[in-house]
Amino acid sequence: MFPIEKYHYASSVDDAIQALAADEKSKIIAGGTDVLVRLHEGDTEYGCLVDINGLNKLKEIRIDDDGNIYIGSLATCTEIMEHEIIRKHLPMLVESLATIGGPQVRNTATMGGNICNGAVSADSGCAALVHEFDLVIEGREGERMESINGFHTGPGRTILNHSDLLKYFLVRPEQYEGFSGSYIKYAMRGAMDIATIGCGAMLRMDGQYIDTLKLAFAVAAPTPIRCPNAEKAAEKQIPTDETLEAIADAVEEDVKPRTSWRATKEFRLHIIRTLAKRVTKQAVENQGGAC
């Protein structure tokens, strides 16, 4: 038996917010791939649940006439990966979501949960950062928009207030048009494992030169991070082995890997350097260039 003390099935976004506000111990359950594991382990902090699975409006994926893409917080990883809009415009997001768990997990897990649980290892975190997602959040004071930059404040922590509910992600056209990308996850197992290091890049070429590089990592710091020093090292450079090495050197200024039972700090740094070069090279090739 799961240690569930209280359960509320929300009938609307406002109902969910009110239920969260009424009980400081309450937690949102969506896909449940994280919450149910914690309950199975006997974690009583997840004993008061507000179930938002009935809020079908939050499952919507669409694009407007201006090219803004909206991804509902309740859309599952599989639904996002298989959606024509996402596959056409955000293929790197598809790559990153494909590394989450196995098919059963992806069929249930939501990207909203993957981002909002604050996990340093969130596979969708790199894609969110390089595409510079905006998050539309409803709270007791009404609706607001927050950037993914600064959304994560530490391991397992975000800027969300207790009664906040993420409604959808917004991806603006200037954050994907003209870009190519790549995502690589290094884990101890080839599948069904969390990342030892995750790395994603978005890149835009200007002729033979790199115009813009956006580089992000998971598990390379206390939160998913962008790498401004590495990005600057790539600007206006021809993509050569020397440029890739300069990016790898610069990325050491951006990351703060640590030693854990999964990997030592030194090994993580080696993987960070390697992946920075690999995703950049792949992004260049996806744009029709060569390294």
Contents of the next structure:
Amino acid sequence: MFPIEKYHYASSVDDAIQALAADEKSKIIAGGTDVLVRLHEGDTEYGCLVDINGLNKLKEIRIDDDGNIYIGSLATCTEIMEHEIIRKHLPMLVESLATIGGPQVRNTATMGGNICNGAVSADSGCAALVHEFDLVIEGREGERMESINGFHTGPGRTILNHSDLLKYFLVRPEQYEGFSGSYIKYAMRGAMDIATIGCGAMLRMDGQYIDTLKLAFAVAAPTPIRCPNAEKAAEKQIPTDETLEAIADAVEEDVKPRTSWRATKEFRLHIIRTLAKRVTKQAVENQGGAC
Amino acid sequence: MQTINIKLTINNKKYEMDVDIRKSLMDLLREMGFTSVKQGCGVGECGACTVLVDDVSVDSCLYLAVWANNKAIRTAEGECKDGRLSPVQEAYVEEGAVQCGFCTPGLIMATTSFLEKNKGKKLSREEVKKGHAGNLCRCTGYQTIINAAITAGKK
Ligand code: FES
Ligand code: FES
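Okay, that was the form predicted alone. Show me the form predicted together with the partner chain next.
Now the full complex is given, and it begins with the chain already shown.
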């Protein structure tokens, strides 16, 4: 049995926020694939739960007339991956969610959880960063919007206040229209593994030139990150081997990999260079170009 | 002890009960006698505890029992109808995909949901592997399991 001391099943967003505010020890439980693992290990920090699974509105995925896409924070990885709107407009998000766990985990894990638990290795983090997701959050002072840029502040840390609840992600049409993307996860196993390095790119061509490259990494720094130097190196360049090499050189300025039991810093840097080139090339090809 | 009253169906039979909020669905099902649901790792790595919740496969060890409220649960016990094995169960027998059997009920449910989801599609071995990535087996080496899934898909 899980060592849960206190449990509140939230009946509305407001109710959830009040319950969070009422007890500083309380934590949100969504899909449970992280929280229940912690509890199974006896981690008493997770003993007071506010369960948001009854908030059906937060499961919604939809698009409005202007092309803004809304992804509810409680939508599971599988629900997002299989959704027509997402498959059509955000294929790179589909690719990255597909690398999470196995089917059973994806069937319960939520993207809201993947982003809010602040994991350095969040597979959906790269897609969120390159598509510049906005996060619509409800807190004690009402609703506010935050950008994914700057949302993660360190390993396991985000800008969220204790009684904040992420309601949905918002993706604007200018963040996906005309772009092609690619995500590659490097891990020791082909499935059910945590990324050693995750890398996602989104790219738009202008004739034979790269108009815009957006590049993001997971596990390459204390938070998922964007790579301004590498992106700049790609700008207005013809995608040749030299350009890819220049992107790989520039990306070294963007990342801060470290040594862990999974891989050494040097090996991570090697993968980072390789993946930066590979996802860029793949994204160019996905746009019908050649490298 | 905090309890919540839930109503659910398990293998098409209705139940109503008060459940301890600390229980996983796996704990609950095993206590009720559905011991096909195995506890392997307890942390969502092995799939031995796989059941279907509204026809979606989940690791019941990482699923609170109270979440089963108003849901339809399927376990391997219920796949066998009127003493006849389901096509998936039959295929596991035919292909010799069962050795010690500990992983089998979870895998049967994983295959069942995978095939229901991909009905009518021609499936490659690679797709079958991906669809079963959440289940570990220490005995078979997986080839017979993949064979079983493919055979069952043709039934
Ligand atoms: S016991 Fe549930 S996944 Fe291993
Ligand atoms: S048959 Fe023994 S674990 Fe799979």
